[in-house]
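Just the one chain here, the form predicted alone, laid out as structure tokens.
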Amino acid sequence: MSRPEVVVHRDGDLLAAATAARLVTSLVDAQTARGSASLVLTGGRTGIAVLEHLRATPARDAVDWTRVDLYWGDERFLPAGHPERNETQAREALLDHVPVPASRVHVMEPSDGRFGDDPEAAAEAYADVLAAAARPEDHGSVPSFDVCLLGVGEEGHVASIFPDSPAVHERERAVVAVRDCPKPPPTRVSLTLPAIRASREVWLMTTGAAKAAAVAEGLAGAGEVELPAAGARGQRRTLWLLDPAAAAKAPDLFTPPLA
């Protein structure tokens, strides 16, 4: 498992733009090496801003979108097309603007989908999707995602894995239903930390002073039960992408101080 690296960008908009550029390179490199690429998307302000910057840059066409598989780290268990669903926001920001085949967009079932209002069934179905995509060289029931994008919450949650919640204690399942989330909406579907750690690279993106304590604790080696972001590691690379406010309480843990 990789050790965390940190890049601090001057502000949130530059962070999103630079991450979009970094993502183009990573996807192209993956396609060159293996013929296709896989990406786990996240919601939130920064996650969607990255997709908007990716849509706007001419470099997006360097990626062969017909050979990209898209997954989600978590999803709000709401009806299809609901404006708060990560899928809805991702489609508006990028997916409706690139030629990615529908068969390669692996969405988590909505609350009015084929399983109705049953998030446990939706989680099991998504685990089946991941297992079907896994190859022998992945050595498990989850694909080795090329990049997994994650936001970090003020209390250190990633995806919909919150501190000391049932999801953070999960060691066997790749996908779980999450009920009674401390942030609305209360019901979600989420990858677990073992599934996230199947990724070749994990990029944790966050901005703002409210996240500074969680960032400092995560980089200082906090336990994943108390701070799930600390357990989000990539096989080859773990990258924290921050603005100065989010990095303010951990100034001695990284160099250079600004990019």
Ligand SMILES: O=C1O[C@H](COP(=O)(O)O)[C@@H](O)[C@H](O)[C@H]1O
Second form
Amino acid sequence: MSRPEVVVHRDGDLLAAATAARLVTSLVDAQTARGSASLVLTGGRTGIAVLEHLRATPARDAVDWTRVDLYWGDERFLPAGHPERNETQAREALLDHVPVPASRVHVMEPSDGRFGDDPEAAAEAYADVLAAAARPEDHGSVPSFDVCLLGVGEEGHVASIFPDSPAVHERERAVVAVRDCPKPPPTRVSLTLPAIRASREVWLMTTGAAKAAAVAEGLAGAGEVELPAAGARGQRRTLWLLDPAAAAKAPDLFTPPLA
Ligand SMILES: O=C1O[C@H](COP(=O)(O)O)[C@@H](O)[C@H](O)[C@H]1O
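Return one more block: the form predicted in complex with this ligand, after the form predicted alone shown previously.
So here's everything in the complex, that chain up top.
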């Protein structure tokens, strides 16, 4: 498992633009090395801003979108097309504007989908999707995603894994239903930390002073039960992408010059 690295960008907009550029390179490299690329998307302000920048940059055409598999780290369990669904926001920001085949867009089921209002069934179905996509070399029932994008909440949540919640204690399952979530909407579906840790690279992106304490604790070795972001690590790389406000309380070791 990789040790965290930190990049501090001048402001949130530059962070989103630079992360979009970084993604182009990573997806192209993955396609060159393995034929296709896999990307886990996140909701949240920064996650969607990255997709908007990706849509706007001409470099997006360097990616062969017909050979990208898209997954989600979490989803708000709401009806299809609901504006608060991470899927809806990602489609508007990027997916409706690039030629990614529908068969490669692996959404978590909505609350009016195949399983109705049953988030546990939706979570199990998503675990089956991941297991079907895993290759023998992935050593498990989760693909080795090339990049897993994550936002970070003020209390240190990633995906929909909140501090000291049942999801953060999950060790076996790759996907779980989340109920009584402290951040609305209360019902969600989420990858677990073991599934996130199957990723080659994990990129945690966050901005603003409200996130500074969570960032500092995450980098200073907090336990993942208290601060789930601390447990989000990639096999090869764990990258914290921050603005100066989010980085303000980080330990010295982790505050490199501005990029
Ligand atoms: O609800 C969610 O929030 C987090 C973080 O969002 P942000 O706006 O504070 O960056 C996000 O990572 C997660 O995917 C989403 O469902």
